[in-house]
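Just the one chain here, the form predicted on its own, laid out as structure tokens.
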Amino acid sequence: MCYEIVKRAKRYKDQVAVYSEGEAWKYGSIIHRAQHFATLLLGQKEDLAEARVAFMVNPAVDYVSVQWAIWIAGGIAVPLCLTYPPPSLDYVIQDTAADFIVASDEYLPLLEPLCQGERPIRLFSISGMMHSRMFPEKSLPVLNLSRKAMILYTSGTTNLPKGVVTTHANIKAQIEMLHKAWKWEGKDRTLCVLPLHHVHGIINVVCCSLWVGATCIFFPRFDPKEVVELLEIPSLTVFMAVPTIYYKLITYIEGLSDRRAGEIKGNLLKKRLMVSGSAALPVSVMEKWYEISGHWLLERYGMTEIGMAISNPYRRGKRKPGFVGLPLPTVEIRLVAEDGKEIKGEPGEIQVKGPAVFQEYWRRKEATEESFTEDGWFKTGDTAVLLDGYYKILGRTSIDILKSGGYKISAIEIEEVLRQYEGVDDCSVVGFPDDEWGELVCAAIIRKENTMINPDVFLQWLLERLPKYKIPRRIKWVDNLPRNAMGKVTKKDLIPLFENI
């Protein structure tokens, strides 16, 4: 029995599943692929027994057909971001000990290097796999849904990455609560502009697309005329990005005439769902979508550990701008103060069971044990608090949760209030270590393209907007904010520009 998204994928042999690279790709097409990679992969092999295969592939055809060969061999897949310098690179590769790497060709001159240490790896490039010869048909490996089938990595935002280990079951659990909660259907087109290192755009968009017949088309570069165009096509019904990409496809519709922007919003309201995540949406930034789209984008909440929690609804309910809904089905969510106790009403901790959490981070007991409760809650480090049925986050506990003066200050509510000043273009907050009041709240602020801030006057704004204590007390005006692959502020590289402010 293989991998079950493989299985199922047998049932749309004679549909499209992928566009990519100008060519249309159908479900057999790309089962007979996998399983030619899979027997390469397997050589003399009968199952490989959960030995790590990592890949820096492009996103498109290629990259499903290896994703598939490695589950349906009985390996771990471990995928690599594209964008990543050789030290990154290499530390996912020896974190996981690496059997084997498949790589499409460009990327070979980075990675032979890395393969070449105390401990060999296997280098596969994607046109050898194509180009060579099959070995004997033979059985492949019974898979039981208990098996580790991935490893993705947490973005490393406030400490050293881990390796997330996700079970063939985690998987399945992920894919059929978003399933039924945004009601993925056949008919479904999407585009993928996502990296694919990560949990929203391999699960959300690849995975949840091609679990249920649907089709997924591949732009791997980012262009904000492009993707509006492709956004237009009529049958193309579902949208997911993160926030930093609908920023800059707001700014280029506003660029455009009022004629050729209203064209736009006509095309993108035929749309079914749209959807933003990975990071926090500012509220202005839906506001200004739903001016330009006719949507209010769909906010979610997850993170590598746990796939999808808690959604804003699809169809029945409001969708409210700085709230990200109710836990998905399955998902069971407390929120719990510092001594562990659950509590109602006021911020906690978000904590989380159900079948989507994953298994362990790899070879890291400790921190798996520390991570979990005795009574088997996953605890996210994230601070959310309940509020008329819905979930608000506040911020990463460890980061995004300032305690200054006494008091506990949600960085993310500083920025919303600083990004409505007419001459911020964006912003992120943080709290540097001071003696006398634990932290100081900082501020990292870009201002918009030919625009002069009074600091006076700036002041006087945020005065009669926010308590005193939660005013910026060091402001630092930059040309942009450093983020991650998936547009997320490292905020831990912005602590050191207070230091001698």
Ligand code: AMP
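Note that this is a predicted model, so its numbers are computed, not measured. Positions refer to the first chain, counted from 1. What changes on going to the form predicted in complex with the named molecule:
- The chain divides into two rigid parts for the movement between the two forms; residue 352 belongs to the part that does not contain residue 438.
The form predicted in complex with the named molecule is what I need now, so please give it after the form predicted on its own.
So it's only the chain below, everything else dropped.
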């Protein structure tokens, strides 16, 4: 069971679990905080019984304490993105029908109005919880592994993001496979610079390290200089990031003197493991990182719905540039042609089975059914080919899914928002290939007749409705959109429009 993470933590009571905001936190004191928070969340109840607890908590000891509190009290953890504007937060809070929200104090002004709708939502502040009277420790519910543990929102080919529900059993499987494959140990120290509302940060970095008694160092924002300095700490052993982060680190290190770059290389060489994932790792980035650090990055492939599925080898075997490797322990993979038949030696859709695969899309029975085959394979929508025993990702089956900075983005969702702007008649959103971001969000927009659009006012309007990473980076004002005989926009024809602007 996933609250097993807390049970296991009792074994490591005197070891440092978390280093955040300049302080070291032992496992024992985090368990204590989690129990106190769990008691407050439970109130008179014996069990939160899968109540949704949304939390907007900074990446630090508070995050771990709240996550553990929700789990031991029997709730479902719904981590909120710290940079979402109110409409995006409200969507997640309403879609999950969250009963409680826990927040770092600075987010209270943003969240208070969202809790004042018809449905009562109880808002807890971290400082309020910390200062509230200590109640005698409650006996906590006994949880079954099949209970729902977490809901993460992911963009799809439809308009609004869907909640991906994972059970305690799914999370346990996701953690254990990475332990086995990447040899996590209690003496590891990792650095968390990733956002904590996605699998990459939550499972691969935070949960994996804390499962085994290792230490997770939280750094609240990505800054290349500070991250390089932290990576140089001799006891730091493991680092995981998206390709954009490696690209930014390379750019920073290339701007330094040869002496300093040499010093950094010497320090990075001592790391045990450096992983890249969440988006395709360009071969040029892998090669440059090797020159800079002496590490061939371990590239792996995963998805919110399945955790990690395919990985290059940790020790035995070559890490092949441009390939994601072989199936991880307990993961079954097959490639399937358009007619639904399994194929070998040719490109096909990746389908996945195994204990790590999610349970359902939250309250979306039809979408859940559509995403699985009749015999229980999850359809990823990614195309791959198997060459010499290694999988190579070729792209996605839908042009409407973008990856920018490691974030999955739905073009349809952005188009729906753009069309609500009074001066916009129609639009189409595509991803334009970019070395740094993977893809840049680009929009071709038709203005309404005789309308002027002030770009600054338009941008401000967008920022109030969409998170920064979903904002179009390039806009092309057009008179028409290219369409096929059925009237559907031929998005491939749009992509060249965004060159050199």
